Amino acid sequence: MNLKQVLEKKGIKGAPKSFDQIGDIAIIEIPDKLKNYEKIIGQTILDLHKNIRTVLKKASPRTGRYRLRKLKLIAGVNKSITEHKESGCRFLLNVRTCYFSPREGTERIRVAEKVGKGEHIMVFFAGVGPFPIIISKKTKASDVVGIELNPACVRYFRRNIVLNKLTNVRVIQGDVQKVAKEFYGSCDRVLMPLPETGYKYLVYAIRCLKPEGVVHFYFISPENEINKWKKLVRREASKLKMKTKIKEIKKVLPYGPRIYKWCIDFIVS
């Protein structure tokens, strides 16, 4: 039985049936109407999943430059640092100070499978390094550079490079607008995993590319507005007197009612 079914047997209706698990920490969204039952919900998760030691409740939306939210302990050990394993890689992080989405593991592999031998890869908004490290581990890329603004993420990213014994990955702390200029015309592929505001940085991604380079551009949209984003991609490229060819449009994850996180993979020439 899933969490929702077990809680219903306890007389608690309307609880979520799933949650995010990062390492041995569970992070769950609990409806306001079930606020008085949050400790029972947390303990039930611990009882169902022996590999989870801590249950945190989402206590605010994501805000600020670093996309962080408040988290409240509702069961288990009071901790926020954990080691998450994905695709044969290890990621150390603090869930309170670093953004990390365990739900995007499939998407990270999808992109890694497109990387060719000897490619020079750039990852904007790299976080604790999941895209760069998985690409390095799973492909024969020449080198992978991650740009990240959050100093806490940068510290863990550097530790994760060592933890995974990699030599072709490096992280640069700073703002994409400033750092990207150092890489204009040098990249085979640029990843933009910041769906809420990544569109503001499209021009920098395009400028980083070599001819026939590829951008993986993430955004949030209802399905009936995809054409708007395709036009945006073409418009940003045309400002630089370049043309685009869309290779794939991928629905990555649900984001809200009839709203999804998407990725447009496109070539620039």
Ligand SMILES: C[S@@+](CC[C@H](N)C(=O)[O-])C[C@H]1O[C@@H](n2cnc3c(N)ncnc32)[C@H](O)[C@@H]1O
The other form holds:
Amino acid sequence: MNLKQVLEKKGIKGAPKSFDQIGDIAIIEIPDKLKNYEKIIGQTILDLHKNIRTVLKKASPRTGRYRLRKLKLIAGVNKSITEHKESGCRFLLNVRTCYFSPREGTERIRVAEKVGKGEHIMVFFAGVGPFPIIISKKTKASDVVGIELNPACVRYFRRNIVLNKLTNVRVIQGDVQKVAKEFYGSCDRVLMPLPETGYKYLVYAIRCLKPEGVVHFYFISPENEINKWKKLVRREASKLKMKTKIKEIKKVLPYGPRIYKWCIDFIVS
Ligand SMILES: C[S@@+](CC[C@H](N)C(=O)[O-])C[C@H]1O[C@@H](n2cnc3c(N)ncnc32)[C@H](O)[C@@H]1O
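Now that we've seen the form predicted alone, could you pull up the form predicted in complex with the ligand?
Full assembly next; the chain just shown is listed first.
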């Protein structure tokens, strides 16, 4: 039985079926109308999943440049640091001070599978390092650089490089807008996992590429507005007198009612 069904048996209707699990921490969205039942919901998750020690409720939307949200303890141990395992890699992080989405594991593998031997990889907006670390572990990339603004993420990213025993990954703390210029013309592939505002940084990604390099550009859009984003990609490249060729448009995850997170993979020449 899933969470919703167990709670229905306890007389609580309208609870979510699922929640996110990062390491041994569960993070759940609880509708306002069930506010008075949140402790029971939290305890039910602990009873159903013996590998979860802490249940946190989403207490605000994600905000700010670091894309963080408020989280409220509703059951279990009061902690926010955990170790998450994904694709054979280990990620230590603080869920209150660092962005991390366990839902994006399939997308990280999709991109890693495109990486060729000897590639120089750049990951803008790198967080605690899931894309760089999985790419380093799973591919024969020559080296992987991550750029991240949030100092808390950068600290965990550095620890995660050591935890996963990697020698070809490095992280630079700073704003992509300022740091990317050190890498102009040197990358085979640039990843841009900041879907809400990443479009503002397309010119920096394109400038980092070698000829025939690839950009993985994430954005949020309804299905019927994809053409607008294709045009934007073309326009940003043409500002730099470059041409683009779209390789794939991937619907990554649902984001809201009829709105999705997408990725356009495109080559620049
Ligand atoms: C949506 S999160 C993605 C994190 C990571 N790639 C992942 O998949 O878990 C975006 C990250 O970009 C960082 N960020 C936002 N603006 C930035 C900028 N201008 N330069 C560098 N990092 C930035 C945020 O701090 C946040 O950690």
